[in-house]
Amino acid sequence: MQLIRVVLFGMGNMGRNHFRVLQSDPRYQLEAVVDPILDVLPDPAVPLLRTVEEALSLDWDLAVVAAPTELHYVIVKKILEHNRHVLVEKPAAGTMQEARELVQIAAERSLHLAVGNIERCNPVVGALRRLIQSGILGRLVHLTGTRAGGFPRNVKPGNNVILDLAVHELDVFRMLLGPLQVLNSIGHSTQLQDIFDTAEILVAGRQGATGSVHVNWLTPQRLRSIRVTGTDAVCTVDYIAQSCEISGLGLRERALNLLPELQWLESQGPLDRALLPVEKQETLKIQLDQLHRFLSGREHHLATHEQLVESVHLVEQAVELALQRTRPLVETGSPVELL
């Protein structure tokens, strides 16, 4: 495939990371950056544009959209209507209807559209999928996801912690459990009025397994983890450390045929403990490689087509349920009596 000419829309935190990895990958050529506020780019040789229209007047192939969440739908729709491929940061749109419209436009124009649900490309998620597929965990019973820390510097109306963080866990749960139903969702607005900064979400898969997601912007340190409970063993994944640990009774004997590559740790009482080796890599670079595979018509792990729509729908359901079920806390002025 020939060199892919890219325009990057947005230079916030994720935009800067996209800028860096695009500059380091020889398969891509960064033609320009669009940002109405920024004054200076890390590389002054890259043109800095102010508007989407200005960018669309140029000749290029692919848009990487890392603009604020509430602008995704409007920007992506305009780019697709000008016949350019798109990778958009999560979520791709604010509603399932908007997401379906974007997918339909891309299909009608034979364009490639993908959403940056980046944990799909985390090597530790690939390790977790291999672990589950081996059968060593037994039947899946419950998944617990925690994604905490990192209060955004600027939070605009229309964004919240479910859109910002829970989208990742819901997408990974969907990969592991298949189609999901959102059973319940509760949000808290502790810092800014009417903007959830903490949330709990309960989901269920069609095979009976359940999942719970906790997200917040308040925890001082960044936490990114998932625990998978099966009938025969438990696995704990740390997205940041890219580690995958498994523990269970009689694990060593069962692993001989199922996962001989496990690295054994010191046992805790009767429990066997082991690490599944993970080749640590920067997830954003893997995503860029997966994007190249997608654009080249090869197999990939990105969320596209119906998976893109479903990712938005799960978030939309969680937000709607949280809005329905969350009530403002009433300050009574009297202490709580503990019995």
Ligand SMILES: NC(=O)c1ccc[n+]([C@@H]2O[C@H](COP(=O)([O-])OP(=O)(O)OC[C@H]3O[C@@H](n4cnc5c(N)ncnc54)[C@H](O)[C@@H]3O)[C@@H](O)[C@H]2O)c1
The other form holds:
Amino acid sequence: MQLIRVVLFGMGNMGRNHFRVLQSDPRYQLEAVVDPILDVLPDPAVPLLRTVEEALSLDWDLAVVAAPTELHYVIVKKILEHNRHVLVEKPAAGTMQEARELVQIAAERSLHLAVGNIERCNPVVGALRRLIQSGILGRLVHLTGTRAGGFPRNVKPGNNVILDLAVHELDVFRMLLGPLQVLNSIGHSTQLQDIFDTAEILVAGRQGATGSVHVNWLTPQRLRSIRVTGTDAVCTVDYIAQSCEISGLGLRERALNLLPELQWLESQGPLDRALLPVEKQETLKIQLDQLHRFLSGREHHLATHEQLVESVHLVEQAVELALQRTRPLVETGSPVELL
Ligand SMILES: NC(=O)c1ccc[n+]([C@@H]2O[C@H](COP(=O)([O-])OP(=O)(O)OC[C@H]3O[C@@H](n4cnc5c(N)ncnc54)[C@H](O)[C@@H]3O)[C@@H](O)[C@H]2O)c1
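Can you now output the form predicted in complex with the ligand? The one shown was the form predicted alone.
Complete assembly follows, chain above in first position.
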């Protein structure tokens, strides 16, 4: 495939990371950056444009959209209607209907549209899939995901912790469990009025396994983990450390045939513990590689087509349920009495 000429839309927190990885991958050429308020770029050789329209008057192939979430639908639609491929940051759009429309426009014009649900490219998620497929966990029963971190600098109306953080877990759970139903969702707005900054979401896969997601913007340190409970063993994944630890009774014996590559840790009594080796790599770089595979018609594991729509739909359902079911936190003015 020829060099892919890219325009990056939005040069904030995430845009800066896209800028860096695009500049480091020789298969892509960064033609311009669009950002209405930015003054300078890390590389002055890359032109800085102010509007989407200015960019659309130039000749290039692919847009990477890292503008604020509430602008995704409008910007991506405009770009697709000008016949360019798109990788849009998560979530791809505000509603399932908008996401479906974008996928349809892309299909009608034979364009490639993918969403940057980045954790599906995390090598540790690949390791987890291998582990599950080996059968060593037995039947999957429950997935627990935690994603927390400090409050974002500027939260626009319409954004919330479900859109911002739970989108990742819901997408990974969808990858691991197949199509999901959102059973329940509860959120709290502790800092800004009507903007959820904590949430709990309960989902179920078709084969009965369930998943619970906890997200918040209140925990000062970044936590990103999943625990997978199977009938025969439990696995804990840390997205940041890119580690995958498994524990279970009689694991060593079963692993001999199923997963000989396990690296054994000290057992705790009858409990065997091991690490599944993970080749650590920056997830955004893997995503860019997967994007190249997608653009050149090869197999990939980005969220595209119906999975892109589904990922927006899961978030949309979780927000709707949270809006219906959330009760305010009561301010008592005195310490909570434990009964
Ligand atoms: N995949 C991930 O892990 C991850 C992490 C953080 C953010 N994100 C996503 O990336 C997107 C951006 O988030 P952020 O934290 O970088 O936000 P940000 O506010 O730091 O940056 C957004 C940038 O977009 C620019 N912008 C505004 N209007 C624009 C327009 N019309 N055209 C082009 N640029 C425009 C702003 O000036 C700003 O520089 C969001 O959708 C967010 O959900 C993804």
